[in-house]
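A single chain, nothing else alongside it, follows as structure tokens in the form predicted alone.
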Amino acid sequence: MKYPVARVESRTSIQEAIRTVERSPFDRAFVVDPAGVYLGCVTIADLRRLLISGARGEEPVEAYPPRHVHKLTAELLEGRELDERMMSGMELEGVRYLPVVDAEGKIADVVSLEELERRYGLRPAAVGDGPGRRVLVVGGAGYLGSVLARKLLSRGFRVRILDSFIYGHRSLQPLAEDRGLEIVEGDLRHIPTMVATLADVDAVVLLAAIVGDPASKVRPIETFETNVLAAQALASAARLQQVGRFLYASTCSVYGVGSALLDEEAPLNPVSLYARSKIETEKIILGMGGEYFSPTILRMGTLYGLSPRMRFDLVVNTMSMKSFVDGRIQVFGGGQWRPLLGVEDAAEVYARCLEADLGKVGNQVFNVGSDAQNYRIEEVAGIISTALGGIPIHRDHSNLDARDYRVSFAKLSETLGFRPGQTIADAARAIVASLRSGDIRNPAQRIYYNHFFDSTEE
């Protein structure tokens, strides 16, 4: 079928019936009586709110009668008899697939409400054809949240971004008349926002933090509150609501030092605030995963590029705007090795881990990057340099950055068959080519740092 869309006997168990749904490509199940007999449709946050409402998990789902019974038969369908008004009835119940049944009343086809609305030629539905799976998005406004955003949307998820909007709206504004997204404006220390943020999503994504490690050094008790406190109080909301497919991000640095490759069993060596806080908050959210809550922890490398909402304080950004602010790139040390990615790419593993079998990806950890973007920083500049058509490089011997360490990503790789597809000189030089044009106006600014802020934003 076109929309394999998840079936659930009667008796299956409430519990039961949110992992099907969350294991399928959709947020929904039909509902299917023991002899195949189509009774109803149940959406994922239909159960969940079954179980805030009282409703033990191992109660048999037809204990709760499901409250969308639409169905279709080809007959039906043949005589073109559905109007306008039926249709927008059943989106405004939510209801975005139909069961074609037979005539035991068995499915034998599954038909999208848009797909209907394109055959007898009334107006469009609200959102496409896609799973059309909830997301929350937390810092969806950020350098990394406001390209997942694009991604997901482009991708038939609906998106709702959580962010506290403290550099400003304009990452997000091009999105605005977007059907699929919705924003709410909170910090996620503040608990009832937070809350009110997970109804009926189907999976949550946790990129707001304080960033860095000079953020961090700045700011230690909001990095505490916010990156462990926080992270700790959303997820333990999620878990209490199963919804099972959280995606936490962490970080690389993590490791601090290390000679060898590094994988994710590879001992843990924090060297500054921000990594013991993403080591914490890790060991929290995994210690409360099981069968029906699945998190996935994704240590970040350095990230790089073009964002909506630009950083300049990453190390490919940085020595890119620096070639054409100063003509020449400073680089300290230059022995150092960083495990890179591409922002676009990085946002590509997300929507991936969304998309994965949640049994592959559930209670895991991957390194996100790539083996081939192990770089020391010296080879970094040497590359930017070549892009750009020979920008000097100005070294300084003296090591002011501790941490040095190579990761390996064959976990990532085999399991979500990921390979990037950014690289450091394409990037340069549509830094360069931003700052040239205008687009990036002045560099210098301070929304372009996370440092210089005094709030939380991933």
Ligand SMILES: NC(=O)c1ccc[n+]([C@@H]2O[C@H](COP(=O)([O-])OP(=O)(O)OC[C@H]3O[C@@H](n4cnc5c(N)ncnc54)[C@H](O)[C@@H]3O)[C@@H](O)[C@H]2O)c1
Given for the second form:
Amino acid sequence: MKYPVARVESRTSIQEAIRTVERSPFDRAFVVDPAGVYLGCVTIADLRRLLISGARGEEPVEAYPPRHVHKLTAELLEGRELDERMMSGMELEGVRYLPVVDAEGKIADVVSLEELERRYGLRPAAVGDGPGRRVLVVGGAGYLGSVLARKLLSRGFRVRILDSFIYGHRSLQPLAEDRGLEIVEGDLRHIPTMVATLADVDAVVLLAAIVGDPASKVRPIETFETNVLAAQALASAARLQQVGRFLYASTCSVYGVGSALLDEEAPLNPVSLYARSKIETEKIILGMGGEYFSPTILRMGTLYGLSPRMRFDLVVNTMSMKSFVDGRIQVFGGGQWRPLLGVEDAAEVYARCLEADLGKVGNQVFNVGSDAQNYRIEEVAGIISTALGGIPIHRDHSNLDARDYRVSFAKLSETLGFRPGQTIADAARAIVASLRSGDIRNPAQRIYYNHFFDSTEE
Ligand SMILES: NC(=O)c1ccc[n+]([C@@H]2O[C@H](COP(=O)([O-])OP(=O)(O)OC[C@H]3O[C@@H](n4cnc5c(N)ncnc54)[C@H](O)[C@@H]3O)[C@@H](O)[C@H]2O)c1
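Provide the structure of the form predicted together with the ligand, given the form predicted alone shown above.
Full assembly next; the chain just shown is listed first.
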């Protein structure tokens, strides 16, 4: 059928019906009895609501009569006598397609509301929202999240953000009027808030965490609560409601130290509480994976580049900022390897994972970065120095950071065809330009540093 609405037979299980709708381009299905008679329309959100309200996934859809029963007949269309109340009701329920049933009540045709107007001169009050998938981005106000939110909106996703705004509200303020975006200010650790924000979503991206070794060190309890316990609760709730697509932000820091090129199978060697919290959660979430819940673990390299929530505690960003402020770059150690990745590129990987066939990316771990962007820290300093016109480099041989690893990104490039678009040199120039222009006025402000920040100030 050329129309995007899926059909499910009334004896189909709830979990299979969710899967059918998930694979179709639209967010609902027409339910028919075994003889093909139209019974009504269910949305994927209706089906998920059944699960969280106690229904078992194996129960047939027919055990719960559909709430939406609008239908058309040939006579009704010819007579052009659609009830006005029905038309406005459809708008409220987000209906875009209606079945036209024959004398036996079977679906003979499907018309869109636009066609009703074009073909029959019937004017629906308005057309509901498009079939854009709704993604819950937890931590969407952060360094990566505020870039990702913009990218997803530009790709036609509807986005709901849950964030406690530890680092302020500025990053999302310019998006306040965007109709595709919904912002919930709340804490992932609060179960009722978390469950409420999951309603009606088709996919989850979990970014919220206490991020970075130094930040976790100063806030160990919050790290355990957010990075482990709350992450686990969110994944459980998503699995229960069969939100099958779940992207979890992990880090290449899980490898800690390693001399070979490390792929996803390499042993993990955490050297911080932060990395340990990420490994613990990876294990928990992957352990929940299966046919109806297919998480994707994304182990990212260290990110760089401008973001609406800027961080100056990431190596490329720090060196670029110091070049401008102090006129020199300080390198600690320098021989240690680190995979790097532009923040826009990282967001691109998330968007592709949300768009990809779930069979390809679900129940998988990916290193996220590119082989060409494994650098020694001293090389990074050299690139930034050159890009900014020859900034002097000062070496301090004490190395405070124990991490030293090179990572293979072959699996990601083979599966998603990902190639990075950003470079360190361009990012360094862009950061300095925004400091010079005053877009970022005072890079010493505490909100730019995860480990300094105390959530009571802004
Ligand atoms: N930035 C990197 O270099 C990098 C590298 C690898 C992995 N990661 C991972 O990517 C994710 C995003 O990192 P980022 O750099 O954007 O960090 P960030 O600190 O800028 O963003 C984290 C966001 O989560 C929110 N948050 C924290 N605790 C919360 C809670 N309990 N409830 C609701 N919201 C909460 C914060 O307010 C913030 O907006 C993290 O999971 C991080 O571990 C980041």
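Positions refer to the first chain, counted from 1. Whichever C-alpha set is largest while still superposing within 1.5 Å between the two forms counts as the rigid core. The shown structure was predicted, so the numbers you read here are calculated from the model rather than taken from an experiment.
J.: Return yes or no for residue 313: a CA shift of at least 2 Å between these two forms, with the rigid core superposed?
T.: No, residue 313 moves less than 2 Å.
J.: Does residue 73 move its CA by 2 angstroms or more between these two forms when the core is aligned?
T.: Superposed on the core, residue 73 moves its C-alpha 2 Å or more between these two forms.
J.: Fitting the rigid core first, would the Cα of residue 106 be found 2 Å or more away between these two forms?
T.: For residue 106, whose C-alpha is compared between these two forms after core superposition, the shift is 2 Å or more.
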